[in-house]
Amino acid sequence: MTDRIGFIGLGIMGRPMALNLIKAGFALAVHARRAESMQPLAAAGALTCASPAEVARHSDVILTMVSDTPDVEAVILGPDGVIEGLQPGAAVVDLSTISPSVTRSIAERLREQGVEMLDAPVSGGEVGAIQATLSIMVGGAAPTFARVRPLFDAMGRNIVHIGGNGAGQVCKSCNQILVGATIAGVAEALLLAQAAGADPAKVREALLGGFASSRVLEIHGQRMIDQDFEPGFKARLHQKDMRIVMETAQELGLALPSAAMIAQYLNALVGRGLEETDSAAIYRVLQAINAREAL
């Protein structure tokens, strides 16, 4: 029997998502905060439902995608939440990104009720969420993994098992480290050509064929250059994610000094009123810190 699937969280990376499901034949039941974020799936023949719980109720498998360990929490394990609702042999799917602590908590809360759960954060951006070419890091039991594996199938193209549950959010706080550290480093870089007057644009363009080509210096070089900080992922859900990779280094007791220079740039933006800008904008930082041009 095809599993019946739940999708809790319709957002910029969530509805995308879900509709990806749909058209790879998957039925749906789902909720969102505001129905109006419900509309686009029921016009792509989803169920919408009240609540986390209700949607429990219809599925064999419960995915979610929201913004933070709170919220995560509240929705499967608070009132109306899908523990509420959970099936008999029922999975669920994290795929937000959250603690790896808070993560193995309520996947062991999860256990026992006889449901096991997959944390499967993901990376790359609402293009990567619309084209269905995620990058989904997934931490859990491996027979749950390829239970749900057409899933991720529908939503993503580079799907690897880590390990047990929380391993997926721990590769995620990986991943976002690099991220960062790289985009602070072509932010220095390019600052660097424009103060001794060597044109950025050419000097991403040398650089894009040597051993310092990234997919970050190709494209948020670009932005930089072009000082276009519309987001692909806003500061503010970069932030979160740093603060993570923080809380994270301080219960394993490890210094990690470029996160933390990282994380001190995001304040600095959403401090400033930035927080919907791409967190690439922590070119803007560098520029002000330099005196050469104010946030």
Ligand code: NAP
Second form
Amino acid sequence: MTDRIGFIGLGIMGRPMALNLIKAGFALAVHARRAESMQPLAAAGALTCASPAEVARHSDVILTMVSDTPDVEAVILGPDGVIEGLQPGAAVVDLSTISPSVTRSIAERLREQGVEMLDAPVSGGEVGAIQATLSIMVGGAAPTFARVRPLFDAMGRNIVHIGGNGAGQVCKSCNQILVGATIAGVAEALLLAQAAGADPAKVREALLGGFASSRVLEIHGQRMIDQDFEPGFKARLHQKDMRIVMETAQELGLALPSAAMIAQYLNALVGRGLEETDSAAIYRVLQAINAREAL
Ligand code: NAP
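Follow the form predicted alone with the form predicted in complex with the named molecule, if you could.
Below: every chain and molecule of the assembly, starting with the one above.
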């Protein structure tokens, strides 16, 4: 593959994913809002760029990994955005988790310029990003998916083309309902164990061998037992994802009670100033609800 690759957004996820592309032999042009975020990439041989437009001028495939829907709109369509530097025949791949409907409208806008876009949100957390074992759920045209597949292979393991533009983001919403509901379930189970006098660490160990086993019980359960909520996946980003889920549910007139409950736990967490903690700290919200002080 001779495509030149651009990468924009070098946070917890973007930095290791970009490094894995370099490790796999791709030449990268990168941009991050804060110059210091680009240093590890520059040290690994990437070309650093002053804006998303400059990245696009140097690239055939441009990947974005920023925070929220307005950030992707700004980076791709805004002033000095990718759209200002696009080369003929380029492709844009958004790896961030954002709104499916806005994704479809950005893709439409890029198609008017003759540029195809894929939405390719990921799951697997920082560990998956570092180890290149991410699940990648892709929406967009099949030929573009085939073109970009070698990049996905360098960053992930379970790569599924779900359907047209926005379908990857819909899949990610489904993922976040399951992850959030499982975090809340694990938190309730460990709180019950603690309150009823059973060692939560032993309970986790036993459950990991049975039908209740999950990656969330393994990883987030351990975080709850250790009371260690270093992110990981920041509560404010999980809150954002549940907002996207609820917006989509509202657009479709769909009742998703469990998703709504998770969104409320995350509101409480962020409202308590814990937006930068790992979303496993939902445990802390349930702990607070169950505190034994007189009401
Ligand atoms: P993060 O550590 O906060 O990184 C986000 C990066 O995007 C930062 O470098 C930030 O720049 C940059 N950015 C945000 N808005 C921007 C804008 N308007 N213009 C330019 N740069 C901008 O977040 P992350 O954990 O890497 O998450 C990135 C995306 O992946 C999110 O959509 C998240 O939901 C998704 N995701 C995260 C995980 C996880 O476990 N962390 C797992 C799966 C998916 P600054 O540093 O200057 O703020």
